[in-house]
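Only one chain is shown below, in structure tokens, and it's the form predicted alone.
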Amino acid sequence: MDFNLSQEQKMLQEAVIKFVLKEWEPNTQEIDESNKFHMWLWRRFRDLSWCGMMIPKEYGGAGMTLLDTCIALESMVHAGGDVGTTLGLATHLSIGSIPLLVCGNDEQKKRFLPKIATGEWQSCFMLTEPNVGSDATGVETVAVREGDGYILNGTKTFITNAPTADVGMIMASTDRSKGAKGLTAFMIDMRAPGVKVGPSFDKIGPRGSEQAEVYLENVKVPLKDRILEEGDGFIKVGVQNLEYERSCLTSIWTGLLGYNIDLAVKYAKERKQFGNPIIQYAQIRDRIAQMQIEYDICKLLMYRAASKKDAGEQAPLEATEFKVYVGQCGMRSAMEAMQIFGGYGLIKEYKIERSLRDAKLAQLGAGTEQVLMEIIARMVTGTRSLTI
């Protein structure tokens, strides 16, 4: 098993780091304070051909692997790019593109993927609702067959990229009596009549991405924009999508672990107490060593999950373990780094406080830690909990 990056992966990593340090990192505090996804960065992603990393070249994408994409996203945050903007990009790259690539028919791929790949269209994925989080079987948005299409009504929430997206894949129930087996996936125009996007949520972090509610009132969707058959939405589209989502998006927070270490080491070398740089004291060195160990473990989990998907295999356990562990390490890493900074860790100028605000989402999005722990237990033991 070779853990060395290929020459192409090293070149990609170098290009990402160079761009982040020169153009992106100097603007991260402004991005964080604005609570907006900055479209000038999206235009730069387009210029760099990063909007279609995993989309095949035949559709205008870069034809990269999932591992390539994870390495790029991890490097963006490790080099100092903000978690929020990276999340907006990663959402487009993973759950905004992969379901269509994996489950769409030839006509749908030819119609949607080229514009998604070049970044002419930004994409999103809509599953979560005000009353539906981890339990997707309770989706209340309905799609009723009418003529040569469907009429959609309902509300989606916490939808990343909703305020800026051009297209999105949405999960709606075509038969609520069937629960998850009654869910169907559709592609919709985010500016179609009847689609209304609410204001961006004012979050503690990651503030460089935008999440909002999406309201659908008698939205007409043609039959040609249905993905697969009725009832295939969750089992065939959603389940496959989760493995890509948990691998791709989690790589962002893996990068945050490396970023925290870099900030903590730099500060500890400059800060003096009792006549010496605090980097020389065992208590500080132990904290940094533990942060590094957990960072390296998270990278190994990333390589394992992504490599298995790239080999054409299912990776439900690997992707879920990766997601849970990075969420746990992210909070510990941010807290340890802030402790090293002492009182300065609370001051925005020193940037480490943003890591704590950004880290929490890794324990909440794409399945809460509690639900994912139960999923892991079921896969390992083959039994169900008495409480879930």
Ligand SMILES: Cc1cc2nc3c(=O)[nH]c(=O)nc-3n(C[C@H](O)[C@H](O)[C@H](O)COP(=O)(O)OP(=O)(O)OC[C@H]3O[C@@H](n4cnc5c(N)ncnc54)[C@H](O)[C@@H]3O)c2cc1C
Given for the second form:
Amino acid sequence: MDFNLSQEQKMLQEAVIKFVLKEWEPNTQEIDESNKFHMWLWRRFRDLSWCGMMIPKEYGGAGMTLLDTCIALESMVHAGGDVGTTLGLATHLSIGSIPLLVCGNDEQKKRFLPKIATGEWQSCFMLTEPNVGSDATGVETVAVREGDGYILNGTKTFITNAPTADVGMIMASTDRSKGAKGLTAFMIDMRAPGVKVGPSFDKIGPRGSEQAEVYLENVKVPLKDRILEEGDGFIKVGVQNLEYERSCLTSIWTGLLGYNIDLAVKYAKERKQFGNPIIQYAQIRDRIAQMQIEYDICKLLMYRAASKKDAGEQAPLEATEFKVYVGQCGMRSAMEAMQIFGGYGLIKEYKIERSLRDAKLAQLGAGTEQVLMEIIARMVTGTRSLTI
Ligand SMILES: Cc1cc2nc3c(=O)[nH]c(=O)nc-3n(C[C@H](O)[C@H](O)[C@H](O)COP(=O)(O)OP(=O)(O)OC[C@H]3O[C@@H](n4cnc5c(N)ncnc54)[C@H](O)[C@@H]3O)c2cc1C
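Could you drop in the structure for the form predicted together with this ligand? We only have the form predicted alone so far.
Below, the chain from earlier opens the complete complex, with every other chain and molecule after it.
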């Protein structure tokens, strides 16, 4: 097992850090206050060819591995890029592109992937609905076959990038009597007649990404935009996607652990009480040491899950463990870092309180902590092979 980064990975990491420090980090307070995904950053991601990291070169992407992508996303947040903007990018890179890459036919890949890879089209993934959260098999959005296509009706919610996305993959039921086996995936144009996006939710974090409801009223989708067959949406498209989604998105919060340590150490070296910098006090040092141990474990879990996927193997346990543990460490790390800042931890100008607001989503999105713990328990005890 080689834990060293390759020369290419080191160069990617350096490029990311340089960009974040110079152009992105100085604007993070403003981004957070705006509660908006900033399109100027998206345009910079396009200039840097970061919108198609995992899309093969033949479709205009960078042809990077999942591990390369995780390293890049981790480095963005570690260096000070905000979690929200990174979430918008990572959503496009993972759930917005990979299901199409893995399950789309040649014609669909040629039609969609080149524009997604260059960032000309931003993408999103629409599964969650007002009545359908953890139990994703109960999707109420329906797709009814009509002529040479389908008519879609329903409401999706919490859709990351919905207000800015050009295209999206959507899960709809083509046979509600079959539950999960009746779900079908489609690509839709976010500006097609009948598609309406609601206002962005005002959340505590991560505020640099936008989520909204998407309303579908008699939206016509041609047959050529159906992914695989009717009934393949959950079992094939959804499950294929999950390990990429969990690894890719979780690498964002792994970066947040590194960011919290950097800020806490810097502050503890500068802040003096009782005549000494507080970094000299054992209780401060213990907290920093614990944060570092957890950060390193999370990075190892990231390398393991992503490397296994890159080797062409399934990694449901590895990706799920990675997600749950980073979610738990993220909250702890933000709390400990704020404690080191004392009262200043609550003041926005010190930039650490945002970590606590941004950390919580890692325990909620892409499978809540409780649901993922149950999935891990089932895999470990062999009660059911489940990878929802
Ligand atoms: C910022 C953000 C971005 C998101 N982006 C997207 C996106 O791009 N696309 C998309 O489709 N969705 C997205 N989501 C939706 C997200 O995946 C859901 O919020 C998540 O799946 C949980 O669903 P829910 O919020 O409805 O909670 P619920 O499922 O209603 O859960 C409520 C509580 O009950 C618990 N619970 C539920 N079932 C069980 C059980 N069987 N055992 C024990 N406890 C249980 C949960 O753990 C939770 O604590 C996003 C959400 C957020 C907040």
